[in-house]
Amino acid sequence: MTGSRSGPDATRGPARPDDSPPAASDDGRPLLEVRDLVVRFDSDAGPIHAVNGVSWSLAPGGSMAVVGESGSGKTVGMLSLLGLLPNTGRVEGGEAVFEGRDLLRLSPAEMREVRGGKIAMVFQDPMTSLNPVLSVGYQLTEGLRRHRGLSRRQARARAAELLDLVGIPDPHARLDDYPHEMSGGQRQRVMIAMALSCDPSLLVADEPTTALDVTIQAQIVELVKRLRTELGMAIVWITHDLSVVAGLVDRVAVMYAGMLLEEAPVTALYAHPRHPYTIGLLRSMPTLDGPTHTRLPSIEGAPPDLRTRPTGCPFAPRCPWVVDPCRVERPSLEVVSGEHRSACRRWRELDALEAMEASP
């Protein structure tokens, strides 16, 4: 990632009012459109500004990754859309229009019908997400009976089909197993099967491979890719690891301190990142052709204290190319090229700045 990049022929263009890309279905409507989402948490030390005016949209059947360090607001943003925030959290502003309805204004009963039925979520650690005292079959059939009205026998047959779909051998017999009788990879496959049980329009995967070894990680990623193709569902993949999403999604949104700093098609983001934070994340990834026996570069400093909402660019204290205006003015997302957007006032200069940094 060092050295100069010959970026696209980038010119400034007018950003959309909500700074989100034009991801939409054939009739012009996105499956999910988030507009200016704001989430706060109460604490003894004051409010925590977890998500600060984030906007993005996703087309039916589309796929995107939300990437950033721990505490950047990735998971909190999605939990808020599904009404899963803890008691200390609250949505203070914004909209999340899913299939024509604002998720943030649904009643608890309406949200229960959407959650699991229309939008499903796969969590990070399947061992803590699955109930250890209930069989896998019971946990798989519960949603089928509630959302689809199946009989016990029908639900069990469908549950076996789902286990087979996600690659668990001898699925009928495994329905009677308990979570502790399965490996970590098999438990995650069960979680994916549960998420798919009611044919959701949108699958949200919250770092589903973090607790798994690299071989199983690759299997889970390939499984999700296959299922997306076969079932035609949209995917939001939440992760801190850019290397996982390279061949999985169409678009990447980079978050930091509760803000969206860059959003681009995945190939454009890897080839021509237009924000210093994205560049730092990509530099810290190991590569097969990189130098051996050397430390990977790291991003110096620490994320900001979110008890105070940053007045300027939230990445300014850690940015190697910061200038004074970055510290006092919050940059808006600007069009770099096509659907590529960056919230960096110096995005046009990044190639030259990297070249200067790399020169002896």
Ligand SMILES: Nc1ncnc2c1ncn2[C@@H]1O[C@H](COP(=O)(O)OP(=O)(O)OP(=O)(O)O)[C@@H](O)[C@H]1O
Contents of the next structure:
Amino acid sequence: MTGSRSGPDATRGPARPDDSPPAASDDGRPLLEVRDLVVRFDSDAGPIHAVNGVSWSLAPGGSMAVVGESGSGKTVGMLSLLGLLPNTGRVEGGEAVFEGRDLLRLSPAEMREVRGGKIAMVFQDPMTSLNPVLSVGYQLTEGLRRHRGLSRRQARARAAELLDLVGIPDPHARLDDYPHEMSGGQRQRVMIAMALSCDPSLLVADEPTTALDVTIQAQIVELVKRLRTELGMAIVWITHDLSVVAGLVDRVAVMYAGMLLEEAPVTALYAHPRHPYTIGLLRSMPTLDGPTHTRLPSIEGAPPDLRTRPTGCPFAPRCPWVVDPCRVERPSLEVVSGEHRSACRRWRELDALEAMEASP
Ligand SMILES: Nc1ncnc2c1ncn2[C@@H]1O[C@H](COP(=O)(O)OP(=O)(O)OP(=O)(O)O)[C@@H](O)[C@H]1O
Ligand SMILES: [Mg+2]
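For the form predicted together with this ligand instead of the form predicted alone, what are the coordinates?
The next block holds the full complex; its first chain is the one shown before.
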């Protein structure tokens, strides 16, 4: 999602909900374009509306963070694109065109090929993804031998190169380690090395640093930044923490109740958020120079129950600036400027509303 908007609607004002921003690339085509994605789960109490018409696109080599509270559909949205939904979940609508093919309509064999080669995913807890009884070297070389047809010796050499690339010292010796012999940060580096082993054009990282302490978290973020520059792959970074994404990605997509509420270049989102939910998220972020003794403000109220699909704006029940139409009609994403889009019907008034709130 890097680059400038190139579509005709860039200057046309309000966009339809299913409009995707055309992310620019060398030949103008996005690497991945998701349109109107709808995902549901079956439950005894009826369908759960996990993702409700989400559209976005990512240019080759582009980077995007997906942020939002727990349960907003960040993980499910990505899993659905990769055919990894649990049995009770299903894609009910939309398309996801990746390098010219709709991921949602691939055969299981074609999808395995995409997952093994073009799109790699790194999850929050490496211990659940790594096999505890197999050495790190075995797990790294297995894929290289199977998918790349490398000999045992070639695969081991490549595996050591990959460990070196992700910053693990003495990589040849560490190949014989088992996952429990490594620290949490090192295990996450191994997961990233495994993801890189297939030279993906897209790396999806789902809360990859949440289980790590702050220092290690910063190191992993730095690593991914470096790899992105060196390898030129596109990145989708899923997180509930807006403070992690500055400097890491170009764009941020803010999700709530399975919908996209705001989307913008990182700097614009921080400097000029145009959705009350984003404003709330930013206010609840700790600041280095802020007071340490006060409780962080959090957004009042609870996220909506996804068993009923909201008819209006999903944030309306918690929004400090809600007006009647918000409860009735779902706002579409409107172009604020350039690549900045907001699904708040009052985005033009937010400065004034905030100023009024601040005045005694
Ligand atoms: N296996 C499941 N069965 C039924 N519903 C599910 C299942 N997994 C997810 N959901 C529903 O989908 C919604 C979105 O879940 P998702 O895991 O995408 O949230 P998330 O934004 O990734 O949250 P978190 O920050 O906690 O990881 C949840 O609110 C939940 O209602
Ligand atoms: Mg998640």
